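Just one chain follows, in the form predicted alone, and it is written as C-alpha cells.
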Amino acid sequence: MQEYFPQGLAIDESFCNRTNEKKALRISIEGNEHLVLVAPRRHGKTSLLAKVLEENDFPGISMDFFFVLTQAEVVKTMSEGVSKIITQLLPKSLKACKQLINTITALNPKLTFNLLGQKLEISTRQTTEKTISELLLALDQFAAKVKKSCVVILDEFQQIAELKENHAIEAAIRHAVERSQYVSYIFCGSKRHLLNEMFSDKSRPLYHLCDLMTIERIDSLAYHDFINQRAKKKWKKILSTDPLEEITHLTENHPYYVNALCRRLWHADKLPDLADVRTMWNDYVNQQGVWITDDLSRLSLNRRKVLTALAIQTTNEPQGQEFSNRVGLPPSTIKKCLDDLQKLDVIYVKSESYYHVLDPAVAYFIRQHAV
C-alpha cells in the first residue's frame, strides 16, 4: 500500500493536502524571497517541497547537511549543488552552453556531454568563507544571464550550527542570499530550537534573514476524505465514522503515523473497523517498543517523570501546583525538564499554551505501560 501510504516521499496520490502551505511557498518563491521552513521530523517538509517544485517546474535542488561534519564538506555539498542546478538552468545548445559557461569563470567550470546528457563541474580556489560566497553569487549571476528562477533548498540546516566555524559560514551564506536577485533560499531542518536560535538570535549572522514559515499537521477533516478516497479505491465503501476518527485520534495527525497505520490496516481484505483499528494501532507502537525503550533511557529520571505526566495528561499549567504534585519535582526542576525536552523535541507547545508529547507512538506506549 506504498502508493496509497508510503514510508517515504509521497508523490502524485500519496500526497494529502497541504494547500495553504503549497500557495505560500508558490508566492514566496516567485517573489524570489526566502524563508525558514521549521517542522518536526517526518511531518512531510521534504514531500511539500517536492511537490511545490514539481507543480510549479520551479527548477531547484535540495543541498542535504544532515552528514556535514566539517568545513570543507560544507563547500563541497555547495559545489555539487550549485553545480546541478546551473545543470538545470542550461540550454540544450551545446554553442550557447559554452558562451553561457563563460560568465562563471571564477568557478573554473568544466562542461561534459555524455549520453545521459550534460554534467558541469566546478571549483574554486578561495578560503573556505570566500567559496561558499562566491559559488552562491555566481548562481544567482548564472540564473539572472538566463532569466531564471531557481530555488535552493538547504536541508537540515541545523547541522552548520554545530560546526566550530558556524558563524564564519552563515555569515558567508548571508553575504550571498541578501544579494540574491534570481535565487530563492528555503532553510529547512528538523531541531527547531537550533534552527530558530540561528535566525533569530540578534548576534548571529542570519538574524532575521528569512521570513518564517511553519508547518503544522494536515487538519482531520483532511486526512478523512482522503483516507475515504483511498478505502473506495480499495473496498468500494468508505469508513464509518467511528474508525476513521479513531485513526486521526490515534495517530494525532502525524503524518508519518497516518501513513504507517493505515498502510497496515490497508493489507486487510475487508473495511476495518473500530476495534481493527485500535488493535493495529496497538501492535505496530508494541513492535515499536525497544526504540522507544531504548530513546526514553537516554532521558534522566526527572525528565522521563515530566514526559510520563504529559503523556498521561497534558497540561498548561506545568508549573502549577497540580502538576508539580503529581511529577513529585519541584516547579523550578519541572521547568528545566520541559526546557530540555524541547530543545530535544520530545514535546511540543499547541494551542492555549498546552505541553504535549511530540510523538504519538510514545505517548501511546507510555499510556500503556507507565505504573
Ligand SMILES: Nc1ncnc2c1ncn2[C@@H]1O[C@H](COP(=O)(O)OP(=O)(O)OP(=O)(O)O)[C@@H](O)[C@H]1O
Second form
Amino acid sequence: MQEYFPQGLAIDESFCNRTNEKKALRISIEGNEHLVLVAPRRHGKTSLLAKVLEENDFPGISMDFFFVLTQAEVVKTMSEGVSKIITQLLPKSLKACKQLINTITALNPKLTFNLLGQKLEISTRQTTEKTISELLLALDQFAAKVKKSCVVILDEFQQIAELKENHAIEAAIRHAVERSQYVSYIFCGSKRHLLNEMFSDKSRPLYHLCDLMTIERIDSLAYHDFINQRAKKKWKKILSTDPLEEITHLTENHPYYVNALCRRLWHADKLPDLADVRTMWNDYVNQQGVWITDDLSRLSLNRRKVLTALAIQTTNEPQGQEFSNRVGLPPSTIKKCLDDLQKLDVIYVKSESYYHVLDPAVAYFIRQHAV
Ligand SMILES: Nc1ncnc2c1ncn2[C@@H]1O[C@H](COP(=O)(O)OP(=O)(O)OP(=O)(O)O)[C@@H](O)[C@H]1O
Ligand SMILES: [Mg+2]
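Based on the form predicted alone presented above, generate the structure block for the form predicted in complex with the named molecule.
All chains and molecules follow, beginning with the one already shown.
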C-alpha cells in the first residue's frame, strides 16, 4: 500500500489537501516573491513544494543542503542546481541555445546532447562566497533572457547556519536574492529556531529578506475524506466514524504517522475497526521504542520530567502552580526546560498557548510507560 500512504514524498493520489498552502505558494511564486517555509520534521514541506512545482509547471529545482558541510560543498550543490534549472529553461533550437549560453560564459557552460535532449553543465573555478552570488545572479540573467520565471528551493537551509563561513554565505545569497527579478526563492527547513535566527535577527544578513510561511497539520475533515477515498478503493466500503477518528486522534494528524499507521492497516484483508486501529498503533509505536528511548535518554532529567508531564496532559499555564506541582520542579526551572525543548523541536506551542509534545509516537510511548 506504499502508493496510498507512502513513506517517502506524497505524490499524485497520495497527496492530501493543502489547498490553501498550494494557492499561497503559487501566488507568491507568480509574483516573484521569496519565502521562508518552516515546519517541523516530516510535516510535508518537500511534498508540498514538489506538488506546487508539478501542478503549475513552474521550472524549478530543489537544492538539498542537509549533507553540506563546507562552503565548497555549498558552491557544488548550487552549481549543480543552477545547471539543472538552466537546462529546463533552454530553448528547443540549437542555434538559440548557443546564443543564450554566450550570456553566461563566466560559468564555463558546456552544452551536451543526447536522446533526451540538451543538457547544460556549468563549472566554477572558485568556491568563494562570491561564486555563490555569481551563480545565482547568472541564473536570473538567463531567466530574464528567456523571459521565464523559475523557482529555486533551498531545502534544509538551516544547515548553512552551522557552517564556519555562514555569515559570508548568507550575505552572498542576500546579494543575489535582492537583485533577482525572474527567480523566486523558497528557503525551507525544519529547525525553526535556527531559521528564525537567520531571518529575524537584525545582525544577520538575511534579516527580513522574505516573508515567513508555516505549515500546520492537515485538518481532520480533509484527512477523513482522504482516508475514506482510499478505503473505498481497497475494500469498496468506508470506515465507520470511530476507527476513522481514532486514526487522526492517535496520530494527531501528523502526516508521517497517518501514513505509517494507514499503510499497515491497509495491508489487512478486512476493513479496520476501532480495535484494529488501536492495536496497530500500539504495536507500531512499541516497535519504534528503541529509537524513542534513545532520543529521550539524550535529554536531561529535568527536560524529561517536563516532557513527560506534557505528554500526559498538555497545559497553557506551564509556569503555574498546578503544573509545577505535577512536574515537581520550580517554575523558573520549568521555563528554562520549555525554552530548551522548543529549541530542540521536541515540543511546540499550539492554539491558545497550549504546550504539546511534537511527536505523537513519543507522546504515546511516554504515556504507556510513565510510572
Ligand atoms: N499532503 C500530504 N498528504 C499526505 N501525506 C503527506 C502529505 N505531505 C506529506 N505527507 C507524508 O508525510 C511524510 C513526510 O513528508 P515530506 O518528506 O514531504 O515532509 P518534510 O517536511 O519535507 O520532511 P523532512 O523534515 O524530513 O524534510 C511522508 O510520509 C509523506 O508521504
Ligand atoms: Mg523535506
